[in-house]
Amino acid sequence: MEKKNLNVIPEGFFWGGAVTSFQTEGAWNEDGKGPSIVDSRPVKEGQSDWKTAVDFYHRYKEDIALFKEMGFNAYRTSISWSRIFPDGEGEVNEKGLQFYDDLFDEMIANGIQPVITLYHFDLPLALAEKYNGFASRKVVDLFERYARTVFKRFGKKVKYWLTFNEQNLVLTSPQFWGVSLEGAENEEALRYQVTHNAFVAHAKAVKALHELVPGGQMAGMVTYQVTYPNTCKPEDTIAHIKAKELLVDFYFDVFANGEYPTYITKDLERKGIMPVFEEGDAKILKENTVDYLSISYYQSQTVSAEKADGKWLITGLTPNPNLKTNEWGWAIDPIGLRVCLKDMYARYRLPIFITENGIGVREELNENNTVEDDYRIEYLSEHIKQMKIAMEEGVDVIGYLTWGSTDLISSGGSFEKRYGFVFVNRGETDLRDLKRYKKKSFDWYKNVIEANGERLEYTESVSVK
């Protein structure tokens, strides 16, 4: 039986929410912004594009006032590279820089610390078309130029940074880094080369931050999908370990230790696909490790040796029959958050910032112009409880940010999957009036923050969907 939670959350703990620029800002071609790879994505029939999103670009003062009312002291968003360099490499766009200057000033004036991601899957389109994205070392150098530009401009306003959102997706989803695998002589080799290039770009950004921003803190960030052996068979345990190595450990090992782990190098050498290390790569990785670690956490799965067919990089993942799922089939596993926090801290002894956690649900306003989202309150409450237990057990967690503050467009172009404490009145293709309405969870989260995590009560009459 678990011990009752003590209030182990220190003063100054970061509470707030997290979004990305392209899922909230809109204004996709205003004030000199160039097109990104997101802007060029095909739009599925009946779904939205990202041209307006929730119009944060024009409504950020209204939204920040709502965040202040909730008590946020941190808010994570990303900078749009193509707002700063419209084609990724030409002249800097002053209007783009000024937008983020104004945004960060507004946040700081309202007591909210900006937590800023340099890259969240929205490469300037020109760099994908001209260089095949991060498959090219030219783009690594351009990313460093972009990073140095924003560090110089915003370094006095922003202390906490992340290089790449969910960097562990680079191996499985290189398209998010502007890379096409079409025509590759060896697709797996190209995936690992792109992964290496992203590591070098990350390390160059760490180096630049530490040179340009005294006290600046940089994280390596992954989406942490916890895995368990599907059964108590030893074969399933080994399959789970191997999946975990490729899902999360590889990235944290490089972020924290500055070198490739042997379980990766031995495999790549055996296959003859070791990435090309240019002169100085090993040195820059080793000398520019991170200040803290960052995760998004949403779900867990099990790993079955029998289902690991070897046809894909990470195989054998299978749903856990012991857990409920949300509407999109994601397992709801609050204890999994504690599992990953304990494992991370035992391995790396670095501060951990939870920069995404939440549940997406189809929702509509009721007759009282609100949403009775007890399921969201329950979901978040149970995850915060497990975070607190991990902290009681010695894990250094510095903040907790939910995914979505207002509703936003999904990375796949859907608005029906709502995450926010604030309902945004729009549909998939009908923008309606974009008016903001507080959900029930708005006041609940305000209460949580006010009590620094001591009050987590929720209505138990409504189960998680």
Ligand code: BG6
Given for the second form:
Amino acid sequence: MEKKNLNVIPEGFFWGGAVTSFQTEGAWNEDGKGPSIVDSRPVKEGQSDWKTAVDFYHRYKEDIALFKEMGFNAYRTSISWSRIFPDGEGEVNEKGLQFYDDLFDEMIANGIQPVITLYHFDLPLALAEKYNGFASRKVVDLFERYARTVFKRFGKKVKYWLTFNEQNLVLTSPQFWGVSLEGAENEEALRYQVTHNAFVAHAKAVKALHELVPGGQMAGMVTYQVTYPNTCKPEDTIAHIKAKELLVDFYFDVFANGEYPTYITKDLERKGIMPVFEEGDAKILKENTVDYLSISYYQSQTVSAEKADGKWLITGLTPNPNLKTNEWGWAIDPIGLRVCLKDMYARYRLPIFITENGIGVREELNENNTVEDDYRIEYLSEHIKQMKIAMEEGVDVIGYLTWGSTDLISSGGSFEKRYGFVFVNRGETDLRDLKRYKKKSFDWYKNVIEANGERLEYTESVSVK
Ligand code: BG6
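Rather than the form predicted alone that you just supplied, could I have the structure of the form predicted in complex with 6-O-phosphono-beta-D-glucopyranose (BG6)?
First the chain shown before, then all remaining chains and molecules of the complex.
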């Protein structure tokens, strides 16, 4: 009789890690790359810039060999738009395309599927300076051109794509889309216009992928900040629903249903700040919904009606006294992951790819040239457990990628917050030798992947060198 596989995680599930180009590659001005908005960001006193990062650009073969050793079958990174179009709109830079060709070939040769984000907070600087980033429809068109260029070039190598990293940050942090709000007549209206432009750009990229890459799968992605009502007062539940609509639901509703939800349109009409829909926008959103949904998940918060003063877009967020936090105040809440997976699947019935989850910690090598990162093993295993329960309860999760694989630079610019299974020997400004060292979690994750998520505990016996 055939033996039944009772593991809730199916064969072919994606295991691996996730990063971005600007937080790992370095080589910020090599081989024709133009500057991005990240390269011009002010660097805080004593902190690292993004110029060298972990030098992945020159060391990717070494890193991919380590990922293969852990058993990764997927690795998420982003393409740097300004490597491909140095000023965002002129001639294509063949050397930039070649770098990603070589990188994806190396991954595939090692059994690792590239999962690729088109845009992760690093607009070509020229497009911010000339057009105010995604505040302009010109940049939407240029994004489509860039997307079509990389789909044509890499479509045979890359099946899983994401348009924008954490697209739900566009409303609150339009600077990541190259937009300055300075001088805006109505700041809130401009925020919504940028949000709309990003939706149109996203939908145009979905359309382009489906036209150019047979079987290509495109996600819409958000950072899922789970919220709970602060108390069981009904007012807190309403405040929580409202916060959740703006934090998360708005984006998934457009990605999956192809139209603005009424809780948004009614609000925008009331305020008289409905964004300009150009002819054809509604149609393009409607006809180009996503193939799967993707999230980063790190933390949760509560929402209190009393603290919601209505002055800001998303109001009333308060820390949860029942949860421990990491050193940066992010609440550690594995059950929150299950909460969001169940909610998303019930609402949209689309496959879900967890493309970021992890814990940042200050770490240094010990005398054995490793890091005993039991806290990371605990954090990740507790989250994977909750993912598995959600899957037992029927949620279709297709993969789990941790944030970081090697250490990398924080998106806010600092090297003291380490996320990887592999320690990179550098400090904030002292690049040391950038050598790679396995942390204790390296063997743990290897064991998890080998058993397809069935063994989550750490045992000495798995620590075979
Ligand atoms: C996500 C981003 O929000 O969180 C990453 O997609 C970022 O770019 C990650 O690095 C962790 O945040 P931080 O601030 O620790 O770098």
